[in-house]
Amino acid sequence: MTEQADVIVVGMGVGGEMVAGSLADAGLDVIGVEGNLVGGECPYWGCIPSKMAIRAADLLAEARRVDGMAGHAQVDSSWKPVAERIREEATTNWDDQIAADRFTDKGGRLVRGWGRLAGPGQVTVDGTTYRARRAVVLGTGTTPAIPPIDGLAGTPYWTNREALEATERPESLLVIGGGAIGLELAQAFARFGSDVVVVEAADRVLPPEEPEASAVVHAALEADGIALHTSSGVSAVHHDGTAFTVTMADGSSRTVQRLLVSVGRRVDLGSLGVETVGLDPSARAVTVDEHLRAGEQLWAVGDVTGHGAFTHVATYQAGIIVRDILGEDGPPADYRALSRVTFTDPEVGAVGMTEAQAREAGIDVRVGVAQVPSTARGWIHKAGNDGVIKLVADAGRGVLVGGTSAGPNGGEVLGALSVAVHGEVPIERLRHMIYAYPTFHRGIEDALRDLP
């Protein structure tokens, strides 16, 4: 059997859904192919449910900070309302009917199943071949990377999905991986009373971010009672039907109720048939140009492109693809000011290059740093006020190429830094701005004073 459409979108995650829906809105005949849930990771297990858990955990932390500032608060935690809220947001136990209807109501055709390329402009799903008259768009996302640890396979370990589907918080939890997802969930469960251990192979948590930000988060996690093991790996895992025994590389071991594996995510091109369109099935991502083109009548969007596993990147790329397929003018992709936030408490917001990345790129680097507790707002905030604002400047051009705001509302303070990096606002102009007092973002002015 063969069917035709103007555009076929394989993978209806955040980016694929936006491409498919926008093109259907524009009057094109669009087929969306999805083997799991329309909307992808973000609304069901990723950004939204995880931030619900984090929000609840942060409320507990804030209540515990009342002592010494506003009297006394007695705090009793329960995971039950968190689990209920996540299920309600995920439309009752992970049902995507609302998202599916959102697409089909625009005139799109939804095909349930796993799509595979079968040559230029061709996609097969369960024995049916679909031919695209104008474009095929790949938006198949990523899956959790599972390390080849002795004994891990076949055990009931958690990924982020199982962790957020939990109806009860674990008594004890070991997290393999000290990146953003692992740390966010580790802190959330710890604040609900779980005994939490984090094991990270690098010499610090949040290794992609600035060392100063890693230090802030490290101290905050330890204050929450989390045991952190950096420069450490896991050599073996055993599950006896009730608990996990995790053996570290140094020979020590821990026995815990639950094990969360959070060492990153991977693209699986081997199952997509990309070799039929001249792409490498063993590649770590689909190579795309500045308009997200991956080949003749072929585009890719979101995590599968390797440009950051973020919802905001996927939606940004989707807009570029839609314009390109419709023949409309628009700027090409520009990732110089790619922003990201780790929603620990304190938050870590970052944009552009780190100091190390800028030096590796051969830039004449200058750095300015401000300590959040030393700012007026940080002093007022007091409890939970640890943080740092760091600016990375290109001295030759007189502009910022990166910035980090780690601290209370760090992700919101990031907004000003993102505009400065993206717009290449001259540093001298930034020095002479009016910064509202007393705000956390006024710390940027302090960091500018420290910038040579």
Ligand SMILES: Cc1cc2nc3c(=O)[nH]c(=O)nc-3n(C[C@H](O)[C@H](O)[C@H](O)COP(=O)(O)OP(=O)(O)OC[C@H]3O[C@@H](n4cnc5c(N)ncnc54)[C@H](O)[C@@H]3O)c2cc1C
Second form
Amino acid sequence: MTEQADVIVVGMGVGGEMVAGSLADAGLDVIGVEGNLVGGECPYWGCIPSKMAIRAADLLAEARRVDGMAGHAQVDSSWKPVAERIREEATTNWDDQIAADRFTDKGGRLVRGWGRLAGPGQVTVDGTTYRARRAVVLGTGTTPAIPPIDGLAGTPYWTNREALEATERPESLLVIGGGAIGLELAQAFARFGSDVVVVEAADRVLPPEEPEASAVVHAALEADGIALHTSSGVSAVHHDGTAFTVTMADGSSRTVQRLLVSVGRRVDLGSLGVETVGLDPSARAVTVDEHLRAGEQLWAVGDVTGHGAFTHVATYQAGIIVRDILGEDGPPADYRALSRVTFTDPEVGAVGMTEAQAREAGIDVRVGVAQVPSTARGWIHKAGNDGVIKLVADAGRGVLVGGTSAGPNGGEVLGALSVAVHGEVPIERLRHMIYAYPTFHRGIEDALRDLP
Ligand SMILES: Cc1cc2nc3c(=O)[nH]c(=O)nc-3n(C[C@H](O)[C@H](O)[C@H](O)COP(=O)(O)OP(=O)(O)OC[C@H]3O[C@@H](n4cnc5c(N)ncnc54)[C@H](O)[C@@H]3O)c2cc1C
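Output block for the form predicted in complex with the named molecule, input the form predicted on its own:
Now the full complex is given, and it begins with the chain already shown.
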């Protein structure tokens, strides 16, 4: 059996849903293929539920800061409202009817099942072949990478999914991986009272970000009672039906109720039939050009392209694909001002290159740093004010190529840095801008003063 459509989108996550919906809105006949939930990882097990948990955990932390600044607060935490909010408001109990209707109401056709490429312009789902007249778009996302640790397979370890489906906070939790997702969840559970350990192989948490930001987050997590083991690994895992015994590379061991594996995400091209369109099934991502084209009649969007696993990258790329398929003009993909936020408290916002990346790229680098507690707003803020603003400048061109804003509202301060990097605003103009007093973003002016 064969069915035809103008466009077939395989994977209706953040990126796929936007491409499919926009093209259906534009009047094309679009088939969206989804094996799980329309909407993808972000609304059901990613950004949204994790930020709901973090919002609640941050409220607890803020209430605990009342002592010494505004009297006394007695704080009793409960995970129940978090679990309920995730079920009722974020995921409607992991039901995607609203998202599915959002697509079909635009005229799109939703095919439920796992799609597989079967040659240029062709996708099979459960024995039916779908043929695309114009385009196939791959938006199949990522799954959690699971390290080959002795004894881990077959144990009831958590990934982000089980962690965000939890109805109770664990008594104790060991997190393997000190990246953004691992740290966000570690801190959230710790603030609800879980006894949390984080094990990170690199010599610092948040290894891709500036070392100054890692240091700020490290100190904050320790202040939350989290035991951090950097330059450390897990060599074996055992589950006895009740608890995990986790053996570290140094031979020591820990017994914990829950184990969260958070060592990164992986793209699985092996099951997508990409070899039928001339792509390498063992590649770590689908290689795309600046219009997100991956081959004949083929585009790819989101995490599967390997350009940073973020919702805003998926939606940015989706816009480019939609214009390209519709034959409209528009700028090609440009990742120089790629921004990202780790929603720990303090938040770490970052855009563009780190100092190390800029030096590696051969840029004539200058850096300027401001300590948030020494800025006017940081000093006023006092409790929970740790943070750093770091600017990475290209001295030759007189522009910023990167910036980091770790601290209270670090993700919002990032907005100004993103405009500066994206717009290639001359540093001299930034130096003569009026920065509202006393805001956190005014710390950028302090960092500019430190910039030689
Ligand atoms: C815990 C966590 C927190 C996060 N927080 C943030 C955040 O704060 N900010 C941010 O920007 N990003 C965050 N992310 C990342 C964000 O969720 C992803 O970048 C985003 O979901 C990527 O969208 P996507 O469309 O590429 O893939 P996905 O959203 O993963 O969607 C892919 C879809 O394809 C489907 N699929 C896969 N294979 C097939 C197939 N063969 N046939 C049919 N369907 C298929 C899947 O079922 C899925 O629905 C977070 C991720 C996690 C895990």
